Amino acid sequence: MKIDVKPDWWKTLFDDVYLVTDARSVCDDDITRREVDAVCKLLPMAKGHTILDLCGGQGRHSLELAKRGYGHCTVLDYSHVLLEHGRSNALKAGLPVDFVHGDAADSGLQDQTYDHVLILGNSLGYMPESVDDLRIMQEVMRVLKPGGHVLIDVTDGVVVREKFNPNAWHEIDDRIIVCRQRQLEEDYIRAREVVICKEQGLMRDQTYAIRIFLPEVLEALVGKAGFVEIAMQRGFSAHEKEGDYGFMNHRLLVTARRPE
């Protein structure tokens, strides 16, 4: 039976439960540091640069960048829950990170504001049509300063197809179990995620769909949006061990520049 997915599933999935189910990737400080190491290596970062963390969730990458002295980071995300987590963490740590609610395809941010835009953690390909991904990249182009850079971090579609696992589950602790059923359909992964707590019972039963990008498709998308100097690194993983991390290993890192 085909897994049915609402086109706007991304408006409701990213909440407090998400921070539990994906904690081994998105709440692990060591992983965040390794990911930010990659960002700083691949982009010509300077301490005075303005940085937009697009679809940045609770801002874990921006908070790490701020710790390293990059004091002009803005996180834009649709999830009020994640944004509030980020604001709270920034306040506790005394870090100057701005958190903005908005849509990645229509951010409302000013033209030519940022030196760098980051799209990290497999945060592209949520919307049902490929033209939506182009709209997001065009929005990135709009808010970047001339000569500014974008870095995109997504799962490698080639490896996903080779290692596709239709069923996966893991225990978060001795209380909570996450079960995922997946279907590979052309350039999409459809998934049903069921989260069960041994004490409270069912915590979540939700479906979602994520587009998987072949390297040449992602390169073409970035080029179509008008970017130049497109470079790609394959095989990146912030996880030190092999495993099924919900497509958060075997990633493509793509950098490109807005023309002057």
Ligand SMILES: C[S@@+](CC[C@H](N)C(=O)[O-])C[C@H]1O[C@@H](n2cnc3c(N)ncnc32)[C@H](O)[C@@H]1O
Second form
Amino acid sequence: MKIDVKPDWWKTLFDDVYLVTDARSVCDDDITRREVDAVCKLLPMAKGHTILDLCGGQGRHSLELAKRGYGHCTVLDYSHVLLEHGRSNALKAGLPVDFVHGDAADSGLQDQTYDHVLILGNSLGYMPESVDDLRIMQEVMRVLKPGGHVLIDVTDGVVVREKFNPNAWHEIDDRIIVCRQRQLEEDYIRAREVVICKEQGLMRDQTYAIRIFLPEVLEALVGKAGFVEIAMQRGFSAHEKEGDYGFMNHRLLVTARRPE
Ligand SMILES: C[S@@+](CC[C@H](N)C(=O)[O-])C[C@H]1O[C@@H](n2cnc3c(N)ncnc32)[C@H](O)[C@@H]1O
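Could the form predicted in complex with the named molecule be given as well, to go with the form predicted alone?
Expanding to the full complex; the earlier chain stays at the top.
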């Protein structure tokens, strides 16, 4: 039976349970540091640059960048829960990161404001129509300064297809188990995630769907939005061991520039 997914699933999935189920990837400081190392290597970043961490969740990359002296980072995300975590972490650490609520496709941010826009941690391809990905890339173009750079980090669609795993489960600790059922459909993965706590019972039973990008498809999307100097890097993983980490290992990193 086809997994039924609501088109706006992404508006509710990213909550406190997500921080538990995806902790192996998004709450591990070593992984975040390795990802930020890759960002700093791929983009011509300078300390005074303005950086937008689009769909930045709890702002783990911006917090790490701020620790490294990049003092003008803004996180935009739709999840109030994650933004609140980010604000509180920034306050505790005394780091200057701004957290803004908004939709990446219509951010409300000012034109030509950022030197760099980052879309990290597989945060593109959540809406059912690929034209919505284009709307997000056009929004990135609008908010970038002329000559500014974008970096997109998504799971590599070629590897997802090769290693597709329809059923996966992992234990968070000795209480919580995460089970995922997946269906692969052309360039789309539908998934059902069931999270069970041995003491409390069912914590989550929710479905979602993510577009997977073949390198040439992502390159075409970025080009269609008007970017130039599009470069791809395949094979990046911040995880040290092989394993089923949802969609977070075997990544495709794309950089591009807004024309002057
Ligand atoms: C897998 S999480 C990754 C978060 C962060 N980039 C990281 O690597 O930790 C995806 C994030 O994208 C956000 N998101 C997805 N679609 C969005 C949209 N249209 N506008 C704003 N945020 C969005 C979600 O709320 C979620 O926080």
